[in-house]
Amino acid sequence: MSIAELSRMARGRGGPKARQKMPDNKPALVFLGPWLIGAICLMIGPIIASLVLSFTNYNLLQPAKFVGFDNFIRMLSDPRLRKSLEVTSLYVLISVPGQLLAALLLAILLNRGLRGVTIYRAAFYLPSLLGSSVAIAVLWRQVFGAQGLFNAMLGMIGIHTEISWIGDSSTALGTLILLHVWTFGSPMVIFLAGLRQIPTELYEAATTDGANAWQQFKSVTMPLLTPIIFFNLVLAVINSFASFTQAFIVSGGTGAPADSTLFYTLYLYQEGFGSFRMGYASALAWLLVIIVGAATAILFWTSKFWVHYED
């Protein structure tokens, strides 16, 4: 068969398809419309507005006045900003590893084939749904108050105290860290799913080679679980930097006592909606974006040294 005949056959097959109309995407756009409108009005629009306002002096009552980089320069000499960064950094550095460690240990325990594992999994996941709610923050304030449940439990073992753990500047942040660790349900479920994906043949081979439980965990479980650990770590870091409700409720929105619970987001809220310095609050918000972005970038950079993928 000649090249000309092959060309005619190809044109004959492709002709009808070429004449077909392009698919109608209007129904898809109709269904996507509400989401697109919401994304533009509730996300993209406010993001652009906050970037513009970060270069202005705006108090909600008067027109915004352009001040250039004055808001960002002011941050260099803001003592409460430094305090909020210290509190938030300490919160992230302690609560994130604590939460992930608790989640991993419980996931390993549930992965051992306990009876009623579905009930346990639901019970352990429940704090993740409630941990950031106002009700749990109020409950936490009562538990660690001077007459709270925690002091009552200490009294049962012979330790009698009337310390308000939530009202003492040396322990208030610790109670919020404990609250964050308590909400380990979400990473626990993800860890459990990762553990279920590890082939049992690897454990059988390790047992054949004489590896004990710790050696199997160190040589089989951990390397194969590092992608899941990395995923949970990134989410936990981002969520920790964005924590707000717990500190707001426990401290009454002030960061008390002595600014020991002054989270960065709480200080941002005070500047924007307490002092009506919206321009400065917008600049603080963009600084938080930069901090979270830098922390995430560092995690991704370090991941090549300890995260092991199948390939």
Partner chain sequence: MKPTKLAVLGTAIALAAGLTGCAVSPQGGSGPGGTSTTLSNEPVTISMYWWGGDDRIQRTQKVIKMFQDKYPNIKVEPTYGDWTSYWEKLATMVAGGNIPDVIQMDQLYLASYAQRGVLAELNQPQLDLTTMSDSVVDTGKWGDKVYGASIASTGFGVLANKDALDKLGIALPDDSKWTWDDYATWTKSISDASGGTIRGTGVMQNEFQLQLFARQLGDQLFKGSELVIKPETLAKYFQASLDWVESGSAPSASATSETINATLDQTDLVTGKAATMFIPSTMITTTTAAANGANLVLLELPHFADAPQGWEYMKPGMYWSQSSKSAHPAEAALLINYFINDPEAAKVLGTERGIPSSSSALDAITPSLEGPPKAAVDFVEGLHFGAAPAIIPTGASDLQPIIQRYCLAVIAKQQTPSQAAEALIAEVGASVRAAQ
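Think of the rigid core as the biggest set of C-alphas that the two forms share within 1.5 Å after superposition. Owing to the predicted nature of the structure, the values given are computational and were not obtained by experimental measurement. Positions refer to the first chain, counted from 1. Compared with the form predicted together with the partner chain:
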The other form holds:
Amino acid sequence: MSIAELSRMARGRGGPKARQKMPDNKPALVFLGPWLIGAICLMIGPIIASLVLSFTNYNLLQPAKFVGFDNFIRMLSDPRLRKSLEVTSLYVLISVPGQLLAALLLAILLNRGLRGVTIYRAAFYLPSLLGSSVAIAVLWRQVFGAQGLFNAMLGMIGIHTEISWIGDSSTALGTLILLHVWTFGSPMVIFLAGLRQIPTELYEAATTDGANAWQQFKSVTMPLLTPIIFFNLVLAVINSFASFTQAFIVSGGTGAPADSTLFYTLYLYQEGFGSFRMGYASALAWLLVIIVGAATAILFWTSKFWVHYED
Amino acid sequence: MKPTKLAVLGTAIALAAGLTGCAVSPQGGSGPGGTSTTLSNEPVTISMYWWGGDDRIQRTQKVIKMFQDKYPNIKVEPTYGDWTSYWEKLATMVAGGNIPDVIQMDQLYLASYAQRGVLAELNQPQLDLTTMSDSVVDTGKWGDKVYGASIASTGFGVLANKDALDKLGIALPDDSKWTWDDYATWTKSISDASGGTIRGTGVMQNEFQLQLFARQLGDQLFKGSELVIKPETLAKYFQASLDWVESGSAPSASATSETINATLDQTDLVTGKAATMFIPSTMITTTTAAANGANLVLLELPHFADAPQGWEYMKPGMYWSQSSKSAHPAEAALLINYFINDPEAAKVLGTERGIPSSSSALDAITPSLEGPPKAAVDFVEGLHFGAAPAIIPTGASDLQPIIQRYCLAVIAKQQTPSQAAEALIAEVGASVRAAQ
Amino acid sequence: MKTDSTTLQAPPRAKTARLRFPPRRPDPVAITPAPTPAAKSGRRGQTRRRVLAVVKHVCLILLVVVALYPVIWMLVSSLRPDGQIFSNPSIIPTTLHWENYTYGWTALTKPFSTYLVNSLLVVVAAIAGNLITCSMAAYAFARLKFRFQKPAFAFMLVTIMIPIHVVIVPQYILWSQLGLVNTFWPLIIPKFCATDAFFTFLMVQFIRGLPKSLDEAARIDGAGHGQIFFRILLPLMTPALATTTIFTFIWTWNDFFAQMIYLTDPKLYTVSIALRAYIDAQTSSSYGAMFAMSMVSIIPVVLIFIFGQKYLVQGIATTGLK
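Mind pulling up the form predicted together with the partner chain next to the form predicted on its own we just looked at?
Every chain and every other molecule in the complex is listed next, the one we just looked at coming first.
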């Protein structure tokens, strides 16, 4: 249902006009030509195939067998599915605001006339480039392991502990959230751009009216930035629901310890490629589409209360 | 809009046809897909797929080159990947009908691929399996046909870091008749002597080890395609790990969880945080290299005082298999034979994939063996092997991560050993039954 | 997906912020930092500002260290022999084991330069594809009115929500039947079909931010859609195109799964596949070589970001949701 909202945005602000005759069918066909060809030849097929497969038992090595709603019935009583939904929801609820907040704060810090902004920006963006590499898996262990850097630093301030933060089922997800927050580069760049877009005249006007820095932030910066925050939020939610690589490389694809980092797509992947149950994995994928679609729809619904669009 | 709809429908149908049409026929045991079982004189291209690190890539490509020099009309196209992506890609290739002619196989997957008709029976005249003992050949069987030619086989033991033990002033035990109780005492003494910085042992979380543990109790994991292990056996297996963690012999639950999936270089034994590790014996070579040449010693696996004779067995490390759809089964078999039996190839391959199963390969490299590889060969000669158990049946290919998952749940005290045992049997049992 | 437009209302325009933007400035000169609105004059104000700037820099440098720690650790590890990487937790370089670089460069089938070139080839083609086709699709969605516009856009968004793991097998079968597996085409052709909905979405937002009066003026002068797109909108979109270029570069460069599935011949391997070949869970791994080649392979990514970020910031600046 989010789709209705989203497509309304795409259609532009053409309330009454949209009901008129659509005169642009032919040029649209030309401009959308490549996409249409791609959609029909490359995407619709596999997407329909995955929908069809969700009603089958498909082990990749043999032809798929139709099993009706078996896969969906199995979902109702699948403890690992429930666990993965819990893990993913928690992850999305904490890491999305966390990452956006980190990105926003740094963007604000970097926005004003500061020497070396270019270098800082590049430095802060670097983690995003590395976020999914094998090296990070290794490194995360070095930092949050039992003998890791984090515990060493705790030791320096007098807290001595032998806990392995990535190995303990109550903290492992926390380290992954931290890993996500740490790759704040992309949203930061977008926030920075949003801040740059705010006309300086507004700040000047606010200063003349005697507004202090905080008041300026509250009445000028924040309202004008909400569309950008919203944009980042929607994308971050879609992306974190689909989070896979980080959990995969840090836990070796197992969701360990005790399934505490069993992200939804990781479980889907295990079922599809690990256990050769591609039919069930396809059913899981469609459940995900429904969940993410609903989450996006809710975001769009709330946006009318807090996002300030310019006329 | 009708044409679009038609096009969509057409694509979907084509794809559905692809999904069913490309997958191989379900009957296991189909012979080679090609017609000829004799070598061709025409130029022939065959593909070969394996997993492994850079060392294996170099050695394997060198042998491929030697093979091509010897048989100039045969061209071998290699492909390689790491363990995880290997199985993703192989399954995808099979689904798409592009099965490599020669495939490196693991016993976790052999039954899955053989039963589903992907692999050809290895009965080509070009491949000589008489160079290995019958019991080793049998480990490549699914049903009563051979689908995998064992590359290397291995025993299982405890790898101990003698350097570390010497520093702590702890002597090596008499491993010829030590029991699990002895093991618990000895490993605790290591942890105590080091003040916990060096642990005496890790937990048990390995499928091979579970097989051995069950056999010591007169039990077994699978019978044919059925999971038959008793819950008590499994509970005992988990209980042992729990005891070690509680006594301090093994690292804490969280520290264990951290390294349970680590590559060899990151294991506690290699990084100096543990004095021993349960390990397939042939891995002593790579472990020694990873641990900067530390003096590592292989010890026999502890057992129960009343364990039946012959609980030990040789486990195949990996196999060469060939595609049932291969257009050139004779050449594929010739290539497998070259990798398994040829003395010159054996010298290049060394013990990188393990101690060769083939006697002709082993004979070729034995004179030059020294250090860790020699220790691995000697170790195996001292063991008393019984018959190998049935290979892992279809539907249990993910057994290893499942054992690990329950093991971690037990040592983190989220489940009792008997709860974990029941749950594991329910989960794996259902998966195996569903796949048959 | 049901696209029921009657149940959901478009967000009403909020009334709080009634501030107007000045006309948009597409020239880079506009990207000058805003003056600090704090204290305007006086010595005290100046000193305070200086102190504030120093504090800011100290905080930022600390954060840079945190952000860069992994890269530094990787660099140090790439200069250590394999056996020391995991046993030595210190980040102070103790050795200069350059052999990791020389060995890593030649350890696989081909010199590492082959993989760099392959990655570059795929990346450049992907960029070209995304630039051309996503901007065209965006123009249609943003400026044209046509049948099935809503469902088409909705479908485009659904394509980003479906996990790749369930569509990869059907896709592989498709490419396999076309005989294009083990070529770069399955990685490139989709980009020429605007399948990266993210960028289409981005450019839709961007075009909608450009005044419609521009098109209308051109139409009155007799320009067709092609001319409006190429002559008027495309030049104004340079920043958005730069954004697309940089993001496509980085994402394609780091993509592993699709490249691993489609490329079979080691001669065609890309950097992200090659980097995994140094590591094997069961046997020996060459971590030093892997880190060394990781360092080598992030150089192009960092370079493109440093040189491209001016346009990147500018690009999104004019794209903001409106």
